[in-house]
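What follows is one chain in structure tokens, specifically the form predicted alone.
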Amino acid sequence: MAPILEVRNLRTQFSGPNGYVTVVDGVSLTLAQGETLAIVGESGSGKSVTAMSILRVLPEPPARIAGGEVLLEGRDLLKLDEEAMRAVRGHQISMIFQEPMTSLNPVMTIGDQIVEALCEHRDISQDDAFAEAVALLERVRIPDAKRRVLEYPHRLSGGMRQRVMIAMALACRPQILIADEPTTALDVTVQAQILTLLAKLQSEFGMGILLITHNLGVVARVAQRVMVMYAGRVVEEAPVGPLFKHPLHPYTEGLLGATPRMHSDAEEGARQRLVDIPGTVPLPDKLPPGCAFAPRCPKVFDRCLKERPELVTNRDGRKTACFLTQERTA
């Protein structure tokens, strides 16, 4: 199937005291209609620079689009000015946040907000609009919707916000669900019930969903493809399954190990005890020479401390950013 959204080479900087900083570099990656594409990585890996860049809601300054492209259906998003951009944003790409409440206006009612959003990108009537509002909420599982479209957000709890979020992303019908974690804010309970009316809308709608998230067990649960980044770059990707299985790059590794499972005394005998990966993410300005993760990586030998491994696609069509995996595949 051929991709609605397509991104090369996606390079994203920010102004720094000694210059333009790097922080998304070279970026590929392409997403089909239905399906769901999984962004993973600790936090300064450049997942949400990258989500932010796709749409182009960065502030420039400081931040600037230094190279690659951004296609969706085959039109570089890269070269719209403003104005076609706002008519791509909630309409054809629609994004969702891990913190409502800095997303939804505190001082407009959660109706007038979704009114704003549908009159922005549809030729309705106001009263059409506010219908059109509570019927969104009822199909995001909002109970008693035509008294919740009145209030204000600080009235509703925090999985009751990120499903006005969802409703508003999805006002439009967009091709595009970018969601930067949706479920991190909300208990274990109400992450259930978010994913489970994702997948449901995904299905509805057809939408392709790029999933930004650190939490792997999200992962296995909703995507078909993960995409692993550190450091500003992809390291590997693969399909959820083999992934999981036979992760190829040792930070995938890493973060695998630090992800609580439950295994059956039958597979596996006894839980697996975390084990953490040592040190942080290098800040974008204090990359080490060769490879970012070789000053972590339990692996590492002397050609990580000087090179710095390119993203290779294997014989399976599997890939990854890693001298000795590379080795191995080959």
The other form holds:
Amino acid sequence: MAPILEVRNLRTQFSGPNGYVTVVDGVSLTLAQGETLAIVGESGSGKSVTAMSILRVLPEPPARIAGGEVLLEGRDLLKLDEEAMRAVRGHQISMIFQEPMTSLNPVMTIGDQIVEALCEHRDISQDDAFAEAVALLERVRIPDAKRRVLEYPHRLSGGMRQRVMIAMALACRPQILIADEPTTALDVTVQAQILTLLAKLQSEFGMGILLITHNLGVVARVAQRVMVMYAGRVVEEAPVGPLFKHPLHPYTEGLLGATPRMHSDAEEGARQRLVDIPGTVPLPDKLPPGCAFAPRCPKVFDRCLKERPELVTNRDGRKTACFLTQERTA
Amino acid sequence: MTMATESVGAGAARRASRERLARYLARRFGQAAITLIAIVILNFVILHLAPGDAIDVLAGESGGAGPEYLAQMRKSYGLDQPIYVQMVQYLWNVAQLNFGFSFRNNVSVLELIMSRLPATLLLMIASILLSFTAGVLLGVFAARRVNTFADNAVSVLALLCYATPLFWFGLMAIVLFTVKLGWLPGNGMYTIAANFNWFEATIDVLRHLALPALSLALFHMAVYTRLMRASMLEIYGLDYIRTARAKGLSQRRIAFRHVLPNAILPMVTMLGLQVGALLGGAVLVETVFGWPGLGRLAFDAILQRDHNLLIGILLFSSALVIVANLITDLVYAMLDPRIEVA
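Write the structure block of the form predicted in complex with its partner chain for the protein whose form predicted alone appears above.
The next block holds the full complex; its first chain is the one shown before.
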């Protein structure tokens, strides 16, 4: 299937005390209609910045997009002026955020906030937009939508607010929904409800979802493909099944090892211990000269410290940025 | 709370919220009354701690009098009674809206205050409107152009307004606009002995109002400007502004629909505080511009040791501030849906 969104070589920088620091470095991705691509990684790996660069909602300055292309149906969004970009935001590409508690305007009713999104992009009367807002709230399974539409955000729970955010994001039937940690701030039971809802809406609306998360359980549930990011770069990309069964990059391996599982393999007998990855993600202005993961990597060897591995496609079609796997398969 | 409103109908919920509002108002008025009584007692005590009374001043001005005459005067005005008797008597009178008699002016205090109150209210309301509007506009203007030349210019202007003494600005305004340019009158509230119809009379008062209102407004305009700018910038960094941007809204709509209504909330708090400060400023402005208001009346009352009048003015001013604060709270509750009157 031809991708609707294609990002090539995206580079995003932030200005710091010693000049610009590259936070997203050469990220490329594709997303097809009806597909879910998950971007995973620790805090500070550049996942959210990647997402916000696509929609160009980072505050500029201090941020700037230094290079690359973001092609939406072949049109480069990075070349659009602000006016044309506004027509894309919330219309062709929508976004929902991590904090449903603070992502809605506290002094506007939720109805008004949805109506606003509708009226911005569609030629629609206030009354029709209001009726549409009620319909949208019903679609995201908010009970008693007719009354809820008149309420202010503080009257709703976190899960309900995230539903409102989703209703607002889907108001104009976007082709792409970027979900930046949509369930992180929610209770576990509510998380499951929201994920189920997103999957259901995706099958109804057919939009592609770019899901940003650090929760591998969420990835396994909803995504078809996974991109693992580390220190601003993509280190591995693969379909969900193979990635979980057989991670190639030592960092992916580490992430999976650090995830608790209910059913550990029986042959191992004793209870499996959670393994953590020692150390933390290096700051973007203090990256080591070679592979960024080298200082924390259990399988590091001398080439890793001197040279930076590029993301290359292996024989089986998976992509990794690691000398080990590249040597093994090449 | 959510559960409760779900189980009962919307009509019942509205009725319940009306009852809550009535209870809230009753409680706030009760608190206000207690505050007011405390203020009266405090003022009465403080004033009587100062040496000398009205009789001393009267006697001094009329060139001296014998001790028997003074004693007789005190007795006839009830000033020979113990202080607590005078106080209880005064409180009782206040409760009946009887603020006593200004012996110096030979009219009742209430009448005197009522004759001066409209002028002061006009001056205060004009300067509040002026400072608030100008402050909000300048603050929004600066915040939307943060760290540009325009932003810095607004900051410098605000600092100047903040630092300029009120009376000095007033005098300079008179020198420039009245003496040199002759554009605006610099003294009084209306042109004396002019035969105006109501429209001309209104214009005449507004022309007299311009300079004193501006002088009184300047300081708070600076405060509002800085506060509004800071408040706007803070809101700009919040999550729901990012949501608004992700919706594809224009910068203009984001500023006026999303940032401004949230940024204006702390300003309302400041508005309540301003009313108290304005009364203090009114004394100076009314003196400089010869504005026939309460401020100047208070000033004269102090000079003449007119206790009854002074306490009456203090009482009225306190009531004004208390009412202003009550209104502020109600306005705040109206603007911010998160505050539910409990």
